[in-house]
Every structure is written in C-alpha cells, then in structure tokens.
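Only one chain is included here, represented as structure tokens and corresponding to the form predicted alone.
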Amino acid sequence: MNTSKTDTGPDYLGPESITDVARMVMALMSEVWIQRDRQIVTEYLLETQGAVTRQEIDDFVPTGDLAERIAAERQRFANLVAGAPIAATQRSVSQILERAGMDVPAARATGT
C-alpha cells in the first residue's frame, strides 16, 4: 500500500491498480446508465400508456423531446461521475452545481 500524501489525501493504491479501478468504474457507469435509461423509458410509457410490459421497454426507441431529455440526462450523469476527481480539489458550491449540470444562481456565478 502506497500511503504517500497527495493533495486529495493518502494514495492507497499503487499505479498498477489504477487501470483496474478505471475499468471497474466504467463497468459500473455502464450498468447504472442502463438502469437509469430503462427507468426513464418505463416512467414515460407508464405516463403515456398507463401500463407497460418488459418487451415494450426493450423495443422502445425514444424520439423528439424524450430523446433529447435522455441525452441531456446521460451527459449530466457522465459529467457528474467523470468530474468526481475534480470534485476532490474544486469544492465551491458553484463548481459542484455546474458539475452536476444544475443552474448556478446568478449571485454565485458572479461571486456577489
């Protein structure tokens, strides 16, 4: 265990483990995104049809506003997860809100 001190705290993993950790994070991101995407589609189908089957969810291809909403949510999710290392060193409220894809109040954005 490498316990050298960095700006973000002790470094518990050696460099040989970093690639493995990155692969695990990417696999988890993929699985979480698939679940989130199916949840959005399920909610949409329930709202518009009142009932839904597994096959309808599997076969559904979003279009229009829903497709745009899903793309925006995917980008927000990617920014949040991929931005986590930055969060360890940049911790202002404005930076956290921006990273999460949320609106930053004007007073915070201008620092007033």
Second form
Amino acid sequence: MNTSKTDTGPDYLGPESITDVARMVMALMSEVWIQRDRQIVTEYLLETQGAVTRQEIDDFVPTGDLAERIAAERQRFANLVAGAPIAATQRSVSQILERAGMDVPAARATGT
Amino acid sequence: MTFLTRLDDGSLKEGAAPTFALSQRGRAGLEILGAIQTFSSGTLRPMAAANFEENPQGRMLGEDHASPTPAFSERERIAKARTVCEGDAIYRLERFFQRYVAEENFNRGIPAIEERRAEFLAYDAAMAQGSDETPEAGSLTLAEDLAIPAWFAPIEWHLEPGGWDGYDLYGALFAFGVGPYVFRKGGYAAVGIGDDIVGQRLKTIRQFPKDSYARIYEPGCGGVSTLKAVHSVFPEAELHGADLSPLLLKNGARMAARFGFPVHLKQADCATDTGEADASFDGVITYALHHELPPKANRALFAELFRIMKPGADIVISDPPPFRAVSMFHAVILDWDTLHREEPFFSPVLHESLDAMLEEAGFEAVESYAIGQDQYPWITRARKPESTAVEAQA
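Next up, can you give the form predicted in complex with its partner chain of this protein, since the form predicted alone came first?
Let us now look at the entire complex, which starts with that chain.
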C-alpha cells in the first residue's frame, strides 16, 4: 500500500488508481440516472393514472413524446457528468448552453 | 458474425405477441450507457482528432500515412501515432468511456436480462405458438464432434464473458438490451456515430451485382441477421449459413422460422471444411467476419469458398476498413479495439489486404470501396472466373 505522506494525510490509493476512481464515479452516475428515470416514469404514471404500483413502474416502457423527452434529458445528464472534465476549458457561451442541452441563440453565439 | 436480430422489429407480422421488455432499472441502466457512448464518440472523439491534427508529430504522421512512399511502416506509424494520442487527456478520457461501456454492456446487461428470464421464456414460447412459420422448410445441423479451432475457443469476443456460447440468454440480451439501447446509437469500433447498423446491412447486400441469385451462402452467419437482410433483397434465393457457435445457430434457426424465411444452417469450421459440394453456390456474403479470424484462417476460408462457388458466382464482403484506407487518427482508434475490446485479430487483418487474399484464392474483378462514414462499411467484392486455369486445361 502506498501510504506516503501528503498535506492531507496518507495517500492510500496512489495515482495509479485514478481509473478505478473513475469507474466508481461512472457507476454512481448510472445509479443516479436510473433513479432519475424512475422518478420521471413515476411522475408520468401518477399524472396519467392518478395512482401507481411498483410493478407498473418496473414494467413501464416509455414511448412517443415521453420517450423523446427522457432521451433528451438522459443525453443532457450524460453530457454534463461525462463532460465535466472538459467544462474547465470549453467555456464559451455556446459550449455551456450546448452541454446543458439548450438552444444557442444567434446573438449569444457571436459572443463565443 | 452477427448478433441476433430483435424479435419484434417492424417486419413482424400483424397480430404478433406483445413486446417483451426489460425492467425500468435494466432499461435505464443500459440507456445511460448509450448516452455515454454518444457523448464519447460524438463530442470527445472529434476533439481528440483535432488535437492530434494540431500536434506537429501527429500532423507529420498523418502526412506520412497518406504518402504513396511513406517513411515509416504502417505498424511503426500507428505505434508512433498512438503515443501522440495517449499524450492527450481528451483521447484518454474518450477511450476510457469506450472501454467502460463495452464492459458494462455485460456487467449490467446480464443481470438485466436474467431478472426477466421467466418473462422472456414465456414471451418466446408465445411468439413460437403465434407464428405460422414452416420450420420444415429450413434445417439446422449441429456437429457435436466438430474440432473447434485453437484460435477461437478461448476468446471472449467484445468482452463477452465465456465467448459467444457463454450464456444462454445472450441472444435476448442483444435483442432487447444492448442492441436497441447501446449499439443502435453507433459510435463504437468501426461503426460511425449515429449509424444505422440494420440499414448498413441492407446497403451491403445491394452491392451484389446481379438482380437475382438461386443459392447464397454465408460463413459465420451467427444469428441470421445478415441472411434476413439477404432474404429481403433476394427473396427467391435459397439461403445457407454456417457458424462455429451452436448457440448462435440455434437462435438463428428460431429467428428465421419466426420471420418466415427458410434457411439451412450448419455448424462448421468454414476455414477448413464447409461440408458443401463443389461449385454449388451462386453468391457468398460475409458480414463483420474476417477481422475475427487470423489472416491464415482467412486465406484458407477464401480457398474453401472459391471451391464451393459456381463459375461466375459473386462474393460480397463487409468488414472494417484496412488501415491504409482511413486517417492516421482513425487507424489508432481501430487499432485500439485489438487489445481493449478483445478482438485479437482486428489489427493483424486490417494490416492485410482482403483484395490480395481473394486474388491469391483465384477470384477476379476484385474491388473495394466504402459506403459509409469513416470508410465503414468497407465493401470488398469479387467474382469466381467462368473458367479456372485447371478447367481450361482439361
């Protein structure tokens, strides 16, 4: 174990573990998305049916407009989380709006 | 070699059984993988390509790669270009996401389909009962004593645990999980971002030069996705396919019966003996097959295919493009699959020329060209001469 002293205490993992940490972050990202998707499905079923069971949520497959709305939200979520490293340098107005899944107004895009 | 086609796609007959689906957790867990892959190949990869082009060493290697008289060998160029790429944090991030998605397709996909095993088996049985297929029109011949080639047995293709035959529900996993939620987005291996892999298959079949074919053969037919496309373009053709994997063949036979087209499937090592008669086929199709065989086995396969083809018969091939046909940066991307997505023969084959192999086997009118973005699908087609030298002397 690499326990060399640093300003913040012993370094238990070492720099070679950065990929392992990234895998943990990605696993958490997926778990958060699965919950987010479930929330959208639950809200939709409550709005359209008034009541919902766990089984109905488990078996529900989004179609049509709802599927498109979830797909857009999912891609925005993935862009923001997986794209966090490039957000430090890709900081023009249009890049920020694109990452957020939003239209880029022509007037703002000229300010890049 | 292809995966099982989705059972309930648009070509199913009216009144088919209801769609089978994964649970909310299974579906959402795979869908987010598709979104990560889309971001990786659609946003990060172009950034990494631009960084490579801006790097003086990268630019020099790109020019050398395009030169008719390069200073470096292809292997040297790719090795040097890989070093340039790996110095870029964006490239490393993009490749990490690609590897992560490839791993998670199974880490997440297997539990997602296993959770629905009972529902899938019930759905599958209902589909079989509800169809008016005529299975007697096709056939499935398995060879339990077949000698599996040493190069094939230990490989977990595309990081698939246990290989093609490693899990009985792999067909369902691809049909209802990884296929629609991840692969359909494109942006992995040689498949371009947003590409329609079903449409690519149909486009490939249309590269056959004649209007009709009586008998068509496909080595490495897997789950009959390509033969299904062949049937849609040449409905009059009698279809034959072979594969090393009994699981893929069993799935393929079920799918063909269900979709209502007869196929004759046989477990065989096509590189050594297809078990078919001399000069018995008018056309041969191969799809995403050759990069999964070592070059030596490809040469043997072409010799065997030449034997079973009639004089004047056509062969059409779709496989990833050779390194010489793509940009320096894209060559690094393709080469990466060899070590990182369990494709041990990917680079050895892409360094070679299928055109030259076909000519060595005796084919004529050999030509190759791209019909999609990033030179994929890459088509190679050729014809068996009307009369061979041996026949001409007889």
